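Encoded as structure tokens, the following chain is the form predicted on its own, with no partner shown.
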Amino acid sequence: MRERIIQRLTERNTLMTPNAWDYLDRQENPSDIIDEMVEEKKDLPFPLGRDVLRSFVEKGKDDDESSSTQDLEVSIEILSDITGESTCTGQLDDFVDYFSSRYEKLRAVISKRRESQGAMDINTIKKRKGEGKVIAMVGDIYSTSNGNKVLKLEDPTGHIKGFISQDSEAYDADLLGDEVVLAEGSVWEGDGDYDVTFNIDKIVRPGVPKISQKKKKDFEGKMAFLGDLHVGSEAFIDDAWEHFIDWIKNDEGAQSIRYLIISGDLVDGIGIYPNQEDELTIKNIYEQYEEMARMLSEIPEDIQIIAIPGNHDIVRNPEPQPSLPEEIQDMFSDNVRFVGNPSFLDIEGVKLLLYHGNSINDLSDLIYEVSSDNPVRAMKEMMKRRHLVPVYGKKTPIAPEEEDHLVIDEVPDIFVTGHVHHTEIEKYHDTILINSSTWQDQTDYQKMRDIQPDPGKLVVLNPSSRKVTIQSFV
């Protein structure tokens, strides 16, 4: 019987996973099932996974208490992602566009701020003396040799010359270049030696607001988040990934799990770094991925999983990232989902803002207090400038797309990253903040570059609740 089963999947291109036959297998006639399933259906899945199977034959029952793939689909909306949107051609025009796009998404933020009452243009305020506020672009900073500031600001009417004192409240603000700023000030006249100059006293962000408590969730269940597994690299902790399989199958703490959150670098790849070859076990980009699906289609097919792409997938390395080509989501299971980086989800009521992590590096070499080791600090400054690259033409490239998806337009409850295999998570407001683990351990590439990393972790939480725990299995 077995054997004809093949053969009629085989006519149609594709194969069972396990957890597909274990289900069939439970069946009465199941001979008769791939033969209709064969007959009915004009398409069928590689592989062909037990939700889909499963959907088939419990089609037409009122009271199904099973959790399709498809089920689970429609409780998964994609509020912002690039893929298939992508504007970008590489001209001059797209650079424009890009940081208008910046600049108005967050005007719009800074707009709803009650500080922001009275703002004018730099058109305005250039030709009247006195106090003013303007909501503007920050240009190139520096340091006199007194120790003040002097920074460009800009908006859509024009520029003026920025003059921060030492002893002002706006000294300590860590401006970065391209952020957009509400500031106060007073304007001081040029003469024939000096250009006009804003000297300012306060600097206001976009910001968060401090709501008190968000509302509870009617989420039944759980999510969980791991990231960077780099699968082919020798330094992938195998025996970790087992004890996390064997866990996930069959410990009752891993039964509530709905939702597996993947925060990108899948796969290692290919020349990402010096010499990577001489640290891989899988030297071809194609079989690391038909690697990744097998070692995810051991996850219970009932547990959604959402993969964001990272600097080491096969996609475009500047961000906006789209989501994994076609050829590679077609390797996978049906309960695994593929979004692009960054991604902005909205799962079952619940907001999630999906970002693998690149700038973390930038932030990290340009505020003192921001370091690889504690992920969260720089995930607060992208929430305080509600943008996930603030600084452009630093070590993360960014796509200049008509419209800038890097902007943190609504506050998520969930805001996850992944990059610097470090597992940390904190609450910033009423935002829980996750840099998820990673699945490698310390390659020499990393061991030149001092990276620590802290890996084997997953982080599990429930957002009715809002409570996190972490498991480790190294």
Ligand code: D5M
Second form
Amino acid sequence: MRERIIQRLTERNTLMTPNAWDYLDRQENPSDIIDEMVEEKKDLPFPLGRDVLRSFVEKGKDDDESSSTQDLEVSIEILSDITGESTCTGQLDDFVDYFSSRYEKLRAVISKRRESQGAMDINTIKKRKGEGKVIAMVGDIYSTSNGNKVLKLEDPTGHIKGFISQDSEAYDADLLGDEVVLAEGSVWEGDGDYDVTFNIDKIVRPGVPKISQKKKKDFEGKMAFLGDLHVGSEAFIDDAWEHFIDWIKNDEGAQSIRYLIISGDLVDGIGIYPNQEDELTIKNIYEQYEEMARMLSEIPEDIQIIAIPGNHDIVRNPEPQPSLPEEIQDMFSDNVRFVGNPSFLDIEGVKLLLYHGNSINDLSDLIYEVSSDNPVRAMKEMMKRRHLVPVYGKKTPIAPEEEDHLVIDEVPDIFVTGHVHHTEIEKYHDTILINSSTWQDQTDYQKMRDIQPDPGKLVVLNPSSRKVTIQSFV
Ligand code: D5M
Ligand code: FE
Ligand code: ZN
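Would you mind giving the form predicted together with the ligand, to go alongside the form predicted on its own above?
Every chain and every other molecule in the complex is listed next, the one we just looked at coming first.
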């Protein structure tokens, strides 16, 4: 049987990793699985790993109605995740493609708005002059000596100089470079030293529809959220973690938890900030993950754990980040599932957007009302712009993928971030915004930067009733 499987895979230019073999050996009909996979999948990754294989097998189980699936079986569908899909080649052209994807995807969102009717190309409005509207990406913005704003508006047909008077309603829009907006106004004829200029009266963002016809979710049980464990750090709060483990194993209130979502920064990593090694109890990153795996193995295995990486984890820093490497994933029990940062998931009909939250720092630097202590406010700004990293070139590095995976194409039921080591929940239209807590106390580095963490908390949500509670373990 093994030879036949190897043959089928080599015909398709791939091989399986040892862990994928282990997984396959535990299935009832290994040979059939590979036959089906080879037939159904156009492209097979090299090597073929455990996760891809498992995802294929589990999907098959869902589709097969004759099998007696229990009501409460785990069902996770990955709707968007960069893992295994990266197209980055490191060429300059990548950025051209990236921003063009960002524009097209956001234009598709904004075009659905009533206000977009009658929007014109920049090239057309430039020739035609007079009143009109355009769907444009915002370029460099600066303030003039008279206190007005000048910016560049761009679409695939060209660009035009934009002008926002301080008296205009558009002045207070907190426009950021690289966001895509609908700009309404009128075009001034250029003459002499003056360029043709679009005088902007009003800015409309992609936004989130206010009224929805969404059905109530019939999700059974609860989801719980935590993040920023920073395992390996001296400041990791063992006591709080032990309380949490004791609670999740024994407390009646924990029995209905079926999914545990971890929003990145699983370990503290190494070399993330100056002199970090002085604050590490585990100085080897693999050992940090081994400890993390041991800790998660204490959680009852009927709880499905889903984890994304953060800026302290062992994957590339630019976003989107793929899931942790397979050699790390293999340290963990089968109920732990690793996906990329960000990921858009469908968990039993509940749409979940999971993002570590690096750009919260950028938004708090750029928008007056946003601060890192109030992360849901930053999350709202992301939702309004329908983008997780609305501004390029600040603190959050972006990998120029052919498709912009950071666009919020679809409005999620739940949007989760972490990173700023606070716990906060708020509803925004139909979406529940959650910033999940940390298990790391203040580090010397954070003390220097006056960052006050709010550690040791677990957010518990009933997706069906939309009731949320915060459980504290410190
Ligand atoms: O982030 C821990 C805390 O440090 C969180 O409050 C964000 C803040 N932080 C992290 N990186 C930066 C930068 N570059 N500027 C400002 N504040 C930052 P963690 O990712 O766990 O180190
Ligand atoms: Fe963190
Ligand atoms: Zn972080």
